[in-house]
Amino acid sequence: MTATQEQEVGAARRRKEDAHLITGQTTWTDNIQLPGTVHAALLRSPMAHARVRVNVAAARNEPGVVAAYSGADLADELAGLPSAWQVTPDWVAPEHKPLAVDEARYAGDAIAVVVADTRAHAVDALDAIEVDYDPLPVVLDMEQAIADSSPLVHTEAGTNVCFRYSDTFGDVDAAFANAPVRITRRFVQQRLVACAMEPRSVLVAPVPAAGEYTVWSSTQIPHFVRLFLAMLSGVPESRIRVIAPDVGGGFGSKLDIYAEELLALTLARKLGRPVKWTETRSEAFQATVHGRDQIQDLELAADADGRIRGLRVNLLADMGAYLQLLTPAIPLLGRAMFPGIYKMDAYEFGCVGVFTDKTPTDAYRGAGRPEATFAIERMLDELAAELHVDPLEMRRRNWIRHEEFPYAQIAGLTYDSGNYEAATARATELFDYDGLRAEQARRREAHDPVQLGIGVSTYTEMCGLAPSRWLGERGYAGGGWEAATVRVLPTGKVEAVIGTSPHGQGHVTTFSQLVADTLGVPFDDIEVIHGDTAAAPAGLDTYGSRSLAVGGVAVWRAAQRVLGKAKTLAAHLLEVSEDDLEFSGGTFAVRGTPGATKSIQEVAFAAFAAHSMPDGFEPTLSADFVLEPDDFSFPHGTHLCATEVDTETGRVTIRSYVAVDDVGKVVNPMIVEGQVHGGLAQGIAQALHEGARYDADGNLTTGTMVDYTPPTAADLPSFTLDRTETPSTNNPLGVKGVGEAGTIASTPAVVNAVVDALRPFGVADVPMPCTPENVWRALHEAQGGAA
């Protein structure tokens, strides 16, 4: 760091990535072009479950195709897809076979796939694939799955349950038993669709002679991908290398491995050519994992004054047709959430995972602990209706005080540090609480058409899945560590290899500015190199919030060791003892010795010279670091949300949405305002406008964005956000997560903001998303209408 340079950790930089992400520069893997390209098109069932008996034979001779196989053909050279994380020892794990072999679970099921010189004709040759369907019974809901009678997805497995699950924390008996006031709700997450801007996409390239290949795919999770794809195929780990290029969004629909990666890498092999394959958006609907589709039921006792006592929580969970990377444990990752920031005495959780006729289920942002967030801040407003409490102050009674952290709460994790009351304090000012609640009253007592609602959503999360002992002990395959290398170069400029892989977040800018301050190397001299097997072997990659908390720290660390390097080295030049060097600036200075000095540039070309070098010192200034997280960080906050919805339309529009997130120390404001932008945009989206429906048959009729109906920035507030900063205690950094926090405090916020505008015509619920139609239905079923 030069002597004018300024503090980059907190400095609002403008984003190193979007010089080439916003200028047409960008790499996404379909536009990587190789010589002797074939292209993979699927043929995928448009029954929901069904006997299949598939002929390729015509397809074969159709113009530019180069082979064509049913999943019969490749029984047995495709093992099964892997479901990483077994939450019970008993668990149902049916076989997944990436091509069907006679039984279609699915509308949308691949059974046969082409591979021809364009991808057009690929696609057309489809058309010559002779199937026979043999319907077979469909199951959707739930409930219906999990009765005796019910059709079943997997004949063989005996049963549409994959798993049950329970825990018990306190005396829950008795705090019900003894409880004034209880209440019971039921609320349904619907079926979400990620919807990234870019859509899945492989291509495999082979070196035949070496048994080599390298696969590009829009993955969050190269490292992932590369494990799974050796251990599927018996090509060693060392011959595969995985690159993630310019990825456009995921969502935790990219955190998988898919039937395409491990398809493409078959068929390269066989055919010795390079294979491309990008799904088409309606296969983006059909055929990426889906997220939410939960039944929750809750009762929640409490006494007079509101104080709760006990929470009960049972879910029933849909996995979908079969059990994708972490599908089982999505739901489960809410388990530890469901009591949020409060105090309570006893807690029981259920959960049960059920195989249906649907496309499966996975990570979806937040993956889990939306869920749970969303049903604790509904049942604290019902509970603050119910005694006539406002419902920021029944959650004032009950929160954790920002004295009592870190705080062991019931479900067995301890919250690092925290301060709801100086986020909520905020943000009611920035929100000017009590002058929309006189105006609401205003509107009821005139009877006003267009009533005023007003919502709370006071939310924690747990960031950075970690320590690795807690995900083994939990049925975890994988752990929860994270790598990173840095080196500083003889030029001087310096290398940070991260084992993270960004897809949006801005990797490259929040890791410089760390590294920057550590070494005091200028912004603009480090590189971040990611992405890639081949450059950055080690890592874990990116979902959950962990980029940062894990990731950035293990950069930090990595820094840091190389910092103690130079300055063994510099003390060796300047022929002093390490004890008399003050560093500062990116300059190693002998205390009381004016000129005396070394920049850490000069030590890396020192380094690299090695003429003259302390014994034993290794010529280089590079360090790895390998972090084991302690434990997770929780970011929190509060978000206060205004709407009007009309009675006589029930139409729903946001007037202000206020968020005061808490995220520990902050890198890049600028950075943290994107992510709690486009996570508040996907909350909301869930409570007004995205769901994904089938019919009877098992047909997904919201198949395009325009029946899905995505929000637009046409479609959403102008956001007013603000922070409080309370640095996590469980790493040297202080930071937390962000990247969810939106998505999971929106939707609550949104939705009680809905609700309490209908509640004085006796709604108590309106189930997501909260369109027209809904909120219409609502408030007629209420008065006791037909709806």
Second form
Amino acid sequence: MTATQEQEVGAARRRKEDAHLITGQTTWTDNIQLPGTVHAALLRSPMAHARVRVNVAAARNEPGVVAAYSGADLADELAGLPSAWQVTPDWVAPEHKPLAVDEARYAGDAIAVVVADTRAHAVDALDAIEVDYDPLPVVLDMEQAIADSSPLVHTEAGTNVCFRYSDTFGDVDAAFANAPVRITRRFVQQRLVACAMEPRSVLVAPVPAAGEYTVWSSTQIPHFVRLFLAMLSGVPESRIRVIAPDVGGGFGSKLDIYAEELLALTLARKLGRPVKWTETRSEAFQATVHGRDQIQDLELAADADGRIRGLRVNLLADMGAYLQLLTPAIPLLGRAMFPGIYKMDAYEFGCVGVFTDKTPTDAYRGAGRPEATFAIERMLDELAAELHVDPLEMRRRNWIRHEEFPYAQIAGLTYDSGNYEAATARATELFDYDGLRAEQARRREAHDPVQLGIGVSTYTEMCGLAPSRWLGERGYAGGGWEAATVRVLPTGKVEAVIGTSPHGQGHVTTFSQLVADTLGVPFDDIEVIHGDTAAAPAGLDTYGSRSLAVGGVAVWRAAQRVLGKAKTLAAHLLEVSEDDLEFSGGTFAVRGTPGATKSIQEVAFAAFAAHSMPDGFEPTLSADFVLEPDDFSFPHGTHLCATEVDTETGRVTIRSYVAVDDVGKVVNPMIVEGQVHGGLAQGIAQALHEGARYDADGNLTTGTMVDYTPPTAADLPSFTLDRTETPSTNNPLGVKGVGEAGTIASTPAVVNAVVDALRPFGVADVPMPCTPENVWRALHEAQGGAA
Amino acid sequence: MTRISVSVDGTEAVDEVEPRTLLVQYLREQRGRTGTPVGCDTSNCGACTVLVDGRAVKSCALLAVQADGAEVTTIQGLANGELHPLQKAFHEHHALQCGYCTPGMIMAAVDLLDEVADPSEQQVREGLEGNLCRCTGYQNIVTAVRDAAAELRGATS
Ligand code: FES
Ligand code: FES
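Please could you give me the other form, the form predicted together with the partner chain, since above is the form predicted on its own?
Let us now look at the entire complex, which starts with that chain.
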């Protein structure tokens, strides 16, 4: 008897994923050592914009070198890299060659490749490549880039404008004309680097005679990599197998089709040998996509009591030098989220996508949603300050009430469910809101050099990009569905094959819990197969907190189908009608007939042996399901942060942080907490620590871990977490999504707290990251000093 | 080429290395100890941390020749038969997500607990300052290390 009665969903099951990770038995792409492998190294332009003439001849004579090519050498063989989201009909999408042919457009743009017997030889031989650089004018600043006189990133495009997009909902002019209160602010979302701990790596092994290729890549999207490599190379999809083995984090930065993937395939094809490329961390800073980088101009109109009437948003969004897979879509993903959880009569959104001579931007944890949430949550605090109302009270006056869900918000989305009151009540309780406000007042009174600030963030986000039709209407080339197969093997063990491709999120554990409950089989009897297009051929991979809300529901649906099939066969074997069966704990029992039972494991063997089946029954106990979701789901929550700000040094310390998130039904609370912790760290990093910076010539001056300063254990506090559970009404499991929540919510909570601490000094904003220097300058400027 | 003799995870090895070979490259490429990953090229991330004669060292900051005669322990040699208390605690407290930083974190923590048997939260946070994790927000790592410390104290008392 192997059936289990325990409820798996909701249990803090320890992860199946951990065993090999804590013992070092890992398969990171760079760990794979195939005989005969040659190693690729890339020469990258040290100049942000230059005409280049590259001569690789001398490199070919260096020790161990097998081949060397310039961009011009491979121009005919290498297709341009794709951008899959055409955001406007008249967007400008300049060709993006994996190796720049005669012009480099950012510092780090690859211009030549060397292949050698060892990585060290390949890197050594780069020195022998001769390059003439003719410097061209560099444009780095977005406002300057869209001025008529600006130098151009892509001369042939004739403009640095990638697209202009606008949308209006309601009568915006009327809303503003009649409003007694108006607030105007500019926020800058600094450029961020994802810094996944595993650098990108790709290995392509050809079977030359068969024209087949196995590609290992540290990617979030093996299915898309296969599709695009096939489209770009002409090798049929069925001859390309892409494996995302152990992948050491992604956060959006591995949601891309990269130059090096296409290059490695092309070289493996030419050379007939396995080709490996692994980026150094310095390359990762330069040539893996960056995130954020927006200038946000906002205007808010409100009544005298603070009720929001209208919102205007104008964005400049930095594309960098080229469009990667989703580059232009990222700022537009935030379009519908600027209204946040608030009601308003009118909303206007405009965005200009701008090319500059910098690393391309693309998805980074939250992708467009953190930027939008930051802006509206900062504006709510500014409105509260303007009207001398407590920021929590200001939110209560404007938010959608629990009984109003589902709620069609101003920008066209329908929020499935939410209870902002409950999450906020719980958060204020855990935080001791009133006590901290009292302490803040005392410190202000006493002119304490260390001031206390309290930051509020009440957010919602959209998870699980879908439905496919919605995506298609907005210019996205792909869909939003997800696929799963569940099979009960002859021994009764179960395989769940999923189309999502985890890189730390714990899908194996979570999905095992879902299947265990559905089929009544032990958690340990379930294997989850993923990340290999040969084993899991259909799927749309992992990003945007879609895995549970879309992929998990697909797995559950497939398991339901298996159960239906099992019931049909069990009824046949027990010679009763299906209506006479009840199923519990993994066993079908005939109602009213003790002892007449078939376990799901017995049924599985019978389905495999196929000796006795009802008419039309397909042997084996297996089913597929491809889920097309009805809509997004919208997790929400309330985060409260207390910061101590030293007005003499500008140093900010997080004193306490409370996060109450509502991510719908929770399958594994331990994994949910872990996701929130990690998300908070990244959101706080944007608020206080990180920012990619360039000098006037376009050199990345934050190109190492030392300069970029991702937070260490000593830089972060412990967090107090709790949750409320308001199930989604858009899927049968009631699940929503959690991967991005912490990042989205925390950046405004922290910056609101910093500004709150300094408001008595006349400070209305501190630019991110709120480093001691930026805080000190903001204070100094507010007090009339020249900073 | 230089000849070195090193004990790696309990196995004596004599190898020819190029003088410029980093210890981490040697471990990964010549000794197949790929459980130790590389995360940066500035000796800053801690992913490659191993024990050299019992002390935590960033193996990308050392040349293989400098390990001549030394005893090197990687994550793959930490467990003998059953898991080390730190490995167990990392699993128990969900102190890893993608797991890329984990070998380095655990090896650094082994050294930390060797020095400080009962570290405070702050001591753990400062003790692991040289090891970056991008996934966990560190909270569960800190909990795991303190929990393992308690277990190790129990075991030795
Ligand atoms: S790889 Fe050694 S410290 Fe980063
Ligand atoms: S678990 Fe991913 S970097 Fe630490």
